[in-house]
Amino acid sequence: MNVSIGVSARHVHVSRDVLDVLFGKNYVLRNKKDLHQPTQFAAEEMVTIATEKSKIENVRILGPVRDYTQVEISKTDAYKLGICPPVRDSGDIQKSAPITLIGPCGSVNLKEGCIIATRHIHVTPQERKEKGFDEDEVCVKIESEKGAILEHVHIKEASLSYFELHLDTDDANALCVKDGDICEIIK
């Protein structure tokens, strides 16, 4: 079974709360870009990440606000910030490492919320039973000049899903992959 590759680049979500410390009272996002998956888009807003050692400036906010204020790096980046985020799936933020957003109008230490995302595919209940998918995990096979087979590619669902495989800019380069290219499910 074939799905497409989505890259996803280091990228922040925020919440109502640290929006407003970072952009002013009540600012809202604009939307820059619709992504695949329903309702999130890239925002026009970014932000700068930083720790004691370094900072990456430029980092894309994606909409809409979420409840929860998270960051997603890569191991590169963690390696540039002095990090060690653990690998976890998106919102699972608990005792993740500690990172500071600095934005126009003030900056928020977070004491946790920055990880470096699992490898993971977004998939609708109706289109896991359809495609069988009972674990949590699968294994994908990549074609490609480096091409590889990935385990533990995590099985990501919710009722609104774009059928799509996430891999982080790491991977992407590593495996000589870019958005739109299809790979192969193989459980």
Given for the second form:
There are 2 protein chains.
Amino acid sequence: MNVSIGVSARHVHVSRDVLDVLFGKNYVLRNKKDLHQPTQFAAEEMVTIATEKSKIENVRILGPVRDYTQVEISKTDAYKLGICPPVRDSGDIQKSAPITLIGPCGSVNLKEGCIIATRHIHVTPQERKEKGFDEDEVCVKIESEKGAILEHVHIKEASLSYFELHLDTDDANALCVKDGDICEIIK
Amino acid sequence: MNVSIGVSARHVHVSRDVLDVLFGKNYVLRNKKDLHQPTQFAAEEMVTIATEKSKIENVRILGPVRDYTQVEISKTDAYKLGICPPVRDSGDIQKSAPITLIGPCGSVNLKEGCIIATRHIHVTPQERKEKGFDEDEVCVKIESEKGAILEHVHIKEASLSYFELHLDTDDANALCVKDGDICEIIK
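Having seen the form predicted on its own, can you show the form predicted together with another copy of the chain?
Zooming out: every chain and molecule, the one shown earlier first.
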């Protein structure tokens, strides 16, 4: 069974409160580009993410606003920033790494919120049933000069969902694959 | 069968002629640290690698001087530099990517020489026989939160050799492993 790859660059999800501080009270994110996942978009707005050791500028915010603020980076970014974020599913930020967000109107020191995202496949409940994903994890076979069978690929079920495998830039670069490439799911 | 992982950061091997231009006629590389591979060392000397698009400073030279000049980078580096080096075994640089080396005494425009190194395991002919590596490639199973079975891991035989799996920083970061970690060879 095949699935297309979506490569996730480092990005930030923001809560209403945090967006107020970074860009001003009641600021509305501008949609730069719709993402494949329904309702999700890359915003025009970008922030700097910073630690005591270093910073990375021009990190894009993904909209819409969420109930929590979360920074998703790669292990390569983590070394640059001198932090050790856990590998987590999106939304699971308790006791994740601290990080600072800097916007044009202000900055926010997050005590937690920075993670390395788990490899995951987006599916609807209907697709999950049809495709027979009984377990919470599958493996994925990537064919390339630096191919691999990736383990611990989580199944992420949501009623609004586009069927796609999300890998971070470390995975994509290590495996020499790019956005839109096709790979095989192994149950 | 287990093997320890050696993570190779970006680095440069230089020929006598190129070292002469970069650091001065008959310059002798200074040994900063012996590598696990016999006779090989990380030199004190570093260069800048550059393309029209960008540059990366402080790229370490590995000694001793070789018959050819070769730059080994990751895919992540390649995106930054705006080039597309092939995935190759060390020494196989024909029609690889062009790159410029800049040292304190001069610079060299290489028409070819930049590669992404193939994943490989160093073995002596004796070890190869004992371990039964009949093929030129094996697979390697990496256990971690972002584990995988890596394919296309080349067997690199040399009489002076330390038994070790070499991965680049993209592989190491994608898989969340570090120098000295242990993994399993699957024939």
